[in-house]
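In structure tokens, the next block holds one chain alone, the form predicted on its own.
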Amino acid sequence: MNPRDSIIRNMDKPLVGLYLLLMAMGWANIYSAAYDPDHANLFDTAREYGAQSIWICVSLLLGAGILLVHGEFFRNLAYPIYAFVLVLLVLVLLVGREVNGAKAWFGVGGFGIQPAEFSKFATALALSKYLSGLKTLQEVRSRVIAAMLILLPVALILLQPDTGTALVSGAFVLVLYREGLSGNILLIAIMAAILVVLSLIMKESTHAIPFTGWEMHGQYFLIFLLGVFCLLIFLFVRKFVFKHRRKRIYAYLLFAFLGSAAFISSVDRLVDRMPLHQQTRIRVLLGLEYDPRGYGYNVEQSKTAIGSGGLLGKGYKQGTFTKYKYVPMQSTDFIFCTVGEEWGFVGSTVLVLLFGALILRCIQVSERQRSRFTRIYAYCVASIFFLHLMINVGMAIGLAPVIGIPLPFFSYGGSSLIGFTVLLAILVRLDAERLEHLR
């Protein structure tokens, strides 16, 4: 049988079908979104959707060139993959063009190539080579080792700065949890987060404690909250716990408040050495401060425009916010306020479900598989995407800050798209060899 035809065969059509429709649907609402009626044609280069149609022939010409070539170098080059993304990184730093505050970009003729979304795929395939060949997750070292194939990439791109793509990096965490890590870390990584917050809200209120009528700063306070929870834990434990069991639990308790104690009162110069930018949105963000007019703009202006799309929307091409350019990146970071302005919210909807099916998609790929490279590579991507669809719709609600992430396949970028065509299509080659692997 010819290889081709194999390949045809045996890849996942739903995944590829989904791709296909997502990305057609990502290039009508950039269309939407940069109409303009002396630039109507749809492949006119001087206008944004117009540039995004030679990126979707160079996207699906790389993709079906991928369906090519054998899974074999995927994994047996997954390193050197890695290692060449990390010198792209280093070269953008020093020879890169510098767009909206970011030395992040290759400048080619009227285009610009950004490594930062390569450094996807390039750490999925050096992670699911790392994984693969460990028997648990459990030592130390390959905890160290597996972190630091995450982090090394996410260190060159905060260089640059591009916090968005960075923090994107965290959906690998979601891989090594599915691969043994404990969900004790897990755990307080949300803790952590949580505490953030609270710190943040409380730090500039003052509050009583009961009973006394002494104030105390709000931090100090949420400590004194945390001193109380640990107190009751600490009575409990010592009246329905077994005695042998009970040092240890003590011992875990002290660290907890103690670590606690010093994490929120470090909050603060954490936030304070952010650039005031990211320290405005994240006040905006938690309600703190309003700005309807500086760093809330985009928001206020998004979801405004977002919830005058009622249920049904207003019609494609017929958005208000979207046809008088009200909302700034209206074609790149927020994409998404042009489906709910013109969609509504049945529109969003079935957009949220068509990149929940494509996740999903990725999950039943992955636990298909009996090659665990291919199975650790299945995750890696559905956790990317989860990852930037969270973010990205949350940007565009006020639910997230503003930290520059793309919407897969719907964002205006050539760079992205390539990104995710690439990061699929290896998913799709190699899940189409999946009974010729037992590694």
The other form holds:
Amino acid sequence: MNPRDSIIRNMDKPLVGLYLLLMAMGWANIYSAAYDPDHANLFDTAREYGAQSIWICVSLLLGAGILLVHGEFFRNLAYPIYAFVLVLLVLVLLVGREVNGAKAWFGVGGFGIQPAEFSKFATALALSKYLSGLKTLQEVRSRVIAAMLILLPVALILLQPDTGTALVSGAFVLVLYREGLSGNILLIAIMAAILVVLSLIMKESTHAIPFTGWEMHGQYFLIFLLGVFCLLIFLFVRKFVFKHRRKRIYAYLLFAFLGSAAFISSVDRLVDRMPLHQQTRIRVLLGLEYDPRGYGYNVEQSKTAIGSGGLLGKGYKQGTFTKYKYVPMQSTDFIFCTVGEEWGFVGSTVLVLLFGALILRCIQVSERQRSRFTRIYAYCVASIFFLHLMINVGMAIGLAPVIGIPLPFFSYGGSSLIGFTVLLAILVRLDAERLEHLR
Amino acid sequence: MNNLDERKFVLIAAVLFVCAVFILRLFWLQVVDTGWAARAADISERKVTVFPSRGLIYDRHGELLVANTPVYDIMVVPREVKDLDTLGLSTLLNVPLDQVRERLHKAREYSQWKPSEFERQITAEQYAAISVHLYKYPGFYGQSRTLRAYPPHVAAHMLGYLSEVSARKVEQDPYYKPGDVIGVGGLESYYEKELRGKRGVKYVVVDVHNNVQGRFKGGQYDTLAHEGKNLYTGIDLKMQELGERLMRNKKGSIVALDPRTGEVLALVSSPTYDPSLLVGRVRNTNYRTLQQDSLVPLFDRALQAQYPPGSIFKLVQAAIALDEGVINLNTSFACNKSLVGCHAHPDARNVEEAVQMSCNPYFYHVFKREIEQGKDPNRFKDAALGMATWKTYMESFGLGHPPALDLPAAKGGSIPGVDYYNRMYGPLQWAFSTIYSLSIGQGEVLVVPTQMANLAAIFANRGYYYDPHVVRAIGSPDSLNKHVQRHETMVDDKWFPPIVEGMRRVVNEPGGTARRARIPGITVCGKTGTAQNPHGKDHAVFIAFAPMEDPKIAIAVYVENSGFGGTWAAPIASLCMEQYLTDSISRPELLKEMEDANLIATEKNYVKFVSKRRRQ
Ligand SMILES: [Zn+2]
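What would the structure be for the form predicted in complex with its partner chain, given that what you showed me was the form predicted on its own?
Below is the entire complex, every chain and molecule, led by the chain shown above.
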């Protein structure tokens, strides 16, 4: 049988369809956000949509190429690919171009490549390979190795620093959870992430304690709030929980409180010990530094753009609020504003639902696999898309902190588009081969 | 492993949960909470008022009397202000430090995004010096607009000025918004609607740097601005300038008309002021100074000062008496000084001589015959009948009511009538003997200088006049003012030539009272007058027209406290007419004498004021 025929017949049509649809919508959206009547040509590289057109062509070719490569290739080369991306991440620190204070780019002529975007599928491949070889995830050694696989690129990316992309690796915790990691660890990880962000944000200012007139430095105030919270739980437990259970809960509570306090102080101290420019970068990524006019400016502008869209939106290329640069980074991190403003509630909802469908389809595809490798890999893909959606859209509508990561297929940028394409194309290829294992 | 399969539901639930939360949140932001749309509009949409440029005002030869000159307002957009060097800005704009802070605070309170006025009306020269430094103050920028400019610096009363519109006017007239300017006094006020044009409104969308990026909704809510219309006046700038120069250091006025059309050729009120004193930022202080000046320079004597006309009234008395048939051309009266005072002269043998010599007893008799016509045996009733007729005659000469002038606040003077004396003395309690001083233009009769000039025009025309008017055309020089009406007097035209002959003799014959009014080569007709002034030296008046055969100019000159009319008023009128008719002055020594004369007893104040005055 002709392998090309078989891949076209066996590939998952909904996934490919969603991919093409989202990419087309993304391109149309960038065209609108960056539209300039003097550069109306779709391939005019002086404009963002022109460059994006070229990246889309590259991505389509690359994706098609991957579909023709046998899945065995990726399974066997998972570690080498991973190693190669690690080398790129080291190289970019040495010879990379610095853009916006982060050494994250390789310059190729007029175009730039961000190797951090490739670390996503590389880590996904390596992690899938490692986990699929394990019987269980109960051994400490295998947990440590899995964590190492995830954290090694994260550490290199943090050195650039590109906190946003590094944070996306949190997606792999979901995969580990699916593969047997204790739910508590997931919970603790989420709590820890929230604490880090909160303490960094609150570090910036002092807070008044109600009714006392005292002012407290940010991180102590956070510890204070946690203490009050724990105290409330303590009082609740003493009143409503059976006596013989209380002791254990008290222990947990005390442990949680002390742990959090220690964690917050150490984060605080760690940040303080960083060089000043790195502190600034972290604050920039948390949206604290961008804004000389008070925290929340970006989000406020973003919400204004989205809110002004109304039910049906202002219409294609009519989004004046984003078009006239009221929203910072409106063709990259805040691209969702253009969607919200021009297509309104209906369009935004469609977009959220399309992404939801993509993620759920990935999970569905995962669950039908007989190969563990493919199944774990599919979960990686689903988790990565999920995290991007959650953080990017959440940030734009004021539900998540300002963390600079792209909205897949929508944000302007070749590296992320190629990264997501490769990620998805490998999944489609692997999935297309699922029946071969029956033979 | 099987128990782990259930974990997929946790993940699916998480995805569904996040999507649901996002959609609910979007629903809240975009559909429920309309505040965001309002905020976006507030930030990115601007209503820009397009101010049409105010119409210009020209003289009869196309010289500019009123022009527009650019000035700059410094605007501030509080959100764009960064690292403000308040001290530097304070020095640059010459604004006190505490004011800088206060204005910035006010601007912030108004809007973070929209520009507020920070400093107003900086002249183009000052702005040139300021603008090169303005880049150091982000958020501040200059915005140009125009102020009035007066290239010849004349005719302040007639032109009026611009002032910020009052709160009451804003309430009454929805066209005006607080901060708008409106014409006050003079042509600026009378032709406010024509001059101001019509304001336009443009809705634009601005980008984050406050640069206009385009029309809001393609301009469908915009309204066009209509430019203000220019005014083409009949003023002869050279004569106006000469008149103001001649009237310097004198109290009084000059009004010159074209008798053929009623166009005002010159309108001088003295003491006057430079119209550019009431422009821009210095207006308020200068206005206060002018208002407190003891010579009341803001008072427009040409339109509002009501004087007894004195002997020029005799012209009208003679015309009425002839038309009534109570005298004829050859009626003579002896100069009986026991009736009323007179100067030394031979008896007048006819009307022409009576006018020429301005004999008071002669006109005592004339007026007596007008009032006592014997239509009723009762002396009092007879006087009332005569008075009523006399008043209607007088009114047909444009007296006793404001002229239909295109300037606000013109007074009408006063011609007393039956009602007036009934109120004063009681019905049938007065007769000719009570009111005889009217015969020579004294007593209860009051006339404003514009009406006096109009009298001159009536005699120039031998019996009719056109409504005096300053503006001959609006919008374009050829669109003539259509509202001007011709008025006939009640006196038959045939009675005018003899009186005009008398006026000729006044100027040109020995024994005339105004020989100083002669112009070489041109026959001037005139009549002097002297109005008794209980408060000081008599007021002098002279009315005239020229040339006699084909009058092109009629003029009235009133000089307060100058004594006899022939001494000051006649030569001033003569010089003005010569300037107008020949565009030259053949008597430089007379010109100098008139210019140098100082008839203001307390002129010190005015001199002090003039030397102190500041220009923009
Ligand atoms: Zn006499």
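The term rigid core refers to the most C-alpha atoms you can superpose between the two forms while keeping them within 1.5 Å. In this text, all values refer to a predicted model and were calculated from it rather than measured experimentally. Numbering follows the first chain given and starts at 1.
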query: Core fit, then residue 311 C-alpha moves 2 Å or more between the two forms; finding: no
query: Residue shift check between the two forms, rigid core fit, residue 259 Cα at least 2 Å; finding: yes
